[in-house]
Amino acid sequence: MWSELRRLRDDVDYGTPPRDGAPVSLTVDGVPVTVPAGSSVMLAATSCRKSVPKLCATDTLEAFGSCRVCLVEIEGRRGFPAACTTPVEAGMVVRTQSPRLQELRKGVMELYLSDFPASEVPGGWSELHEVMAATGVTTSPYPTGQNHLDAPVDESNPYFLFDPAKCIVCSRCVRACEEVQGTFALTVAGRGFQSKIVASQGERFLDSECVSCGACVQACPTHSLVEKSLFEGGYHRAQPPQA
């Protein structure tokens, strides 16, 4: 029913919600496509089956533009705008793939992996792993520095857990808590490297205003928030490969 109301295919995430404006025609990777005014370039690209990598974007939440892996090229414009936050315009010519775009996306993913448990890369099935495959990135060239890999796991909630070592602070959980559930139990605390997802005033999930609706778990692209039922015998991060 939800997909019928949105007029979107159930098995495809269009990155941003649909709009109801007048028809706008543009070209994406040489393919003509028409979408309602107010739609994002990402939705237009997905509508004509031109995949754009994404991490902070999903079609059940308003665009946020923080992850920077959905960069595209638009003819006549400087720079590399984010596909999720760029609205379509009539006659727009968009490129979703080029050597320069691949290079930029690769650099962004390598930065994410510089503060992500290396042992959790092989065999993963999250959206982050899908973007790794799309960009051809599985390791980071950066030396070990300050990181969040030793941050404690919050297993206080009986249904799901939060492993901050796998969090990329994309804010999808925060936005889902606000836009889908309306609970406002999650927020981003701190700035820059100190930024982190917290429940209420930095409390455990069980002690916070969280109502265990699961919207944040469904929204998380890295399995930082994940159902406990997936881990028989308790949650343990994958072990590093033996040398």
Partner chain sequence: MSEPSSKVATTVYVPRDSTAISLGADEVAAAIAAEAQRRGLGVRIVRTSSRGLFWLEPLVEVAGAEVQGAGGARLGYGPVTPADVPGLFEAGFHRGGAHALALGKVEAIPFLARQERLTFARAGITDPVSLSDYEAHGGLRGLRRALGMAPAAVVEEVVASGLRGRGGAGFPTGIKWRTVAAAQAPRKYVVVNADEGDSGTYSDRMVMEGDPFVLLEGMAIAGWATGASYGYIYLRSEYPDAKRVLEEALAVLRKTGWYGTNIQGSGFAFDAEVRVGAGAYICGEETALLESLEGKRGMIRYKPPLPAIKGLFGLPTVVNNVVSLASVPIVLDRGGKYHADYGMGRSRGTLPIQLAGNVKRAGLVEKAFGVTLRTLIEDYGGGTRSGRPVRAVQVGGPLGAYFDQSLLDLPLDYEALAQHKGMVGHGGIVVFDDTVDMAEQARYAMEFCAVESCGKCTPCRIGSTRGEELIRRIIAGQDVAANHRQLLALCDVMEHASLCALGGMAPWPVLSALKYFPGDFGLPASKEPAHVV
Second form
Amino acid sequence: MWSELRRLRDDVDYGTPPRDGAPVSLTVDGVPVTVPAGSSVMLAATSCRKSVPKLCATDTLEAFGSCRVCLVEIEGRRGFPAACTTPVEAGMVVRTQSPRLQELRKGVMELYLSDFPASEVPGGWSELHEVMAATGVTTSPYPTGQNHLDAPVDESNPYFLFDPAKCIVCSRCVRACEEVQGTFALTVAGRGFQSKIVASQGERFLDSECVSCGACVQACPTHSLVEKSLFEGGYHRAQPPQA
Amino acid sequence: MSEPSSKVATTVYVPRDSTAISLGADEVAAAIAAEAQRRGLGVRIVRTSSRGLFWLEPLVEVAGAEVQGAGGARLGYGPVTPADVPGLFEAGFHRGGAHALALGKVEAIPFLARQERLTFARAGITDPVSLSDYEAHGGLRGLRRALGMAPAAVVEEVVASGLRGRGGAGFPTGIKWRTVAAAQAPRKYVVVNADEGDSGTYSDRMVMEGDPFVLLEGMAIAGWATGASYGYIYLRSEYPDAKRVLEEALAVLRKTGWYGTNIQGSGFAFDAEVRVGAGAYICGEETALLESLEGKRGMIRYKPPLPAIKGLFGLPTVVNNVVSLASVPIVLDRGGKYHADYGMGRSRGTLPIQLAGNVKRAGLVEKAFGVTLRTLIEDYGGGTRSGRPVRAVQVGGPLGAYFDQSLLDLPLDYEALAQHKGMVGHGGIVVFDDTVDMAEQARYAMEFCAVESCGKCTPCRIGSTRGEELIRRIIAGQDVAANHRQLLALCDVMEHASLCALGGMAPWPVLSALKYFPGDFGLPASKEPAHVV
Amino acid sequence: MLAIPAPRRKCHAVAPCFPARRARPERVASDPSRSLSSPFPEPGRHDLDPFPPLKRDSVLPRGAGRRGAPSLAPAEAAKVAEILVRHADLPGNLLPILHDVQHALGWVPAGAIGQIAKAIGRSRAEVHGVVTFYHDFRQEPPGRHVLKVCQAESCQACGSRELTAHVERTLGCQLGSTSPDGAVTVEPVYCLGNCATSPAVQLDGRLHGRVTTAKIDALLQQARSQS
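Alt. form predicted in complex with its partner chain, vs. the form predicted alone above:
Below is the entire complex, every chain and molecule, led by the chain shown above.
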């Protein structure tokens, strides 16, 4: 088992944490793969190079199951289970691509993009942009409605900033602050569409219990939390390209 | 005690159910007491549960040696207001005298007489917190028998009864108990889902306020059968009266040795407490409920692991609806087969149906599965309260489909309704007359989902808001065809990609409104939503 | 357009100012039943350095928070302290605590959150997240009376929309706010379980059924005359 686990690559994000367990064999898109029991379907798929698009999953954090982008089809099961929260079973037959899955992933991405600054779509290189490329969705068909695009940017911390307009409430930052760092400085305030990531009781990051470890910044898939050093001349939300 | 005492000529029963109180039952009871004293009459007032004939509330009943023409049965008068009380005494109501509000023998009232009350056998009859009343009417027999059986045998009795969860999911209760019983852990819990948030439902409330001992007895049986030693009743905060009654009942059971350590010398220890929610419909979903009990945000947990194996505080937990647990004592008392003999197909036993909304005779109808919606709405319910025609009916709560007249001959049964994309849910039926605007109801379905969304998953968090906006635009006549198409696509995503049934079923009332009432949206009648069965 | 250098890694961005990720982090033991055995030959601490090389002249002290953490006046803090003591041994005690705080103070002030968090061993962020999740917990003081008007289907079928509009007109405020004279806070509620006698309202915790505009006027007048 140790030798198999050493084969996990460090520059690949398997989606969910590795597990110990007896080997379980399954197929993903026809490719046979063996992973330890307790692993997720997502980890199995990534292990055999059949990655499933994902946003709220990352292998330094426990699975969350919220973005609904990583849906797959499993033979013999109804519906479209999320790959990150589905444990592997021996003999499972998983399909990561199908017209139906494409339709559903597109639908989910369109919802995300209906509350995301359109000007930030071109030229970006976050995980969200990778998923946009993988699903072929860069615009939203929804007429303009409620959104968080006017939320103010928190630049209080000298090392990173938080731009809530780009936040997709995947909660990776909150989970990183809990599971990786153990500081519990972040939370989701409110619920439903009003959910927003805040530090402590809604303070600026600098005034909160945040210890500037950067775990949240590393976890954020949309560059909503992002290092200031990446921007020359200060951070501006990108303006829409001139017609 | 609910039996009239020989020292008092007449016993007058006035309900203490919160619906009855919301219509003035407390004032009526006070007026009766005052008037009786003024006339020097020996009248004893007992506060009981409600019969569930709510169009007659406050329903006052009399019984006793002096009551004429009753043959020992209770005679009813209602709906009574405080202003009616002097007139009632003048007419000699306490002796069964004739009066405009006289109803005759309550148990002969057709609405009640035609029912099959197993779970609600004591509704309106007993004092909710009198243990002797409860025992005199069949209470505690189930628990007594269970304690004399092996836990595994108790589980099998529940399996044999065919009892399915009455919360809405309809999962076989016995199978759930089997899973918890088999789980190994230092401690296990029974959690009662008393977060009855569906509009049109009040049967849980009636059990908790009217017959709390039957729920507590069911919980203890569940504990014995599965090895759980403690119970939590997660009660919605909108039910403050239920909380008071439950805590009174718990105190009585502790005092009489039916809850606590070494129950009745059996060696079995079981106790419970009430925990109050805080205004979140989503906490009626079992995993969000468990999160809430643990003191966290009520967010959905993915499954597996099942709560039966990793539930409250990570320990094996039975999560059951109030009525499910309240149906357990009779299963143990009369045997599983007795329960299974009611019903049809895979829907066994009785269902407490709650008639609500614009209906003339709103109340609780406990019947075996199989009665049709039309029978319930027209025969029991008497049609609409407004007198106008019935136009739409929503069955199963805010996530249930809206049906039109053409579907009212469907029987109330899990499978029959599911075939038409409807649901039995918790058994609530909300009736609308022809003044209803179904486009507005569809918009509200999305609005409700948006208000109550926990916010974890994208299709529900963002989708419900977009859905409400799309329907609002359709109602305003903006880009109707395009917005309609987008709405159908959105419903598809929500139905198949959501993390739980809130997002997953919010499209059902919307799609049914579009299908059966397209005109209300400004859509042509022939348009059939492409993917609706 | 953002002036960002091209990423070095394929999968997700790692800022140049943070050291490259060399080993997987040791998991924080939040769930004792989860296996903590690290599968890697050189398990190490998460190597994100809390003190990366400074790009600016400012020095960031560790745990710079709590600068602006609000707190309660002594009288209120004492009430909260008593509630915390009473619930100390209750498992999962946060909701019962918050209910009792709101019952004692009329709302859950931001200043109470730090005190509660400390007593139950959780962070201010976590408690804030819980308080803001549940609609029952108020983050500002209510009016002298609280009127909840049911908005759900059964009450809709019996005229709750018209009743709500009437209440808003009469009080001069919208659902979810307090009347200008501070007398009544009117809130939406989604089902009171009184569906057999819709429409229903709850005024100061007391349930009323078959409510008409006349009845609500009488109830509000009675409430106002008492305050």
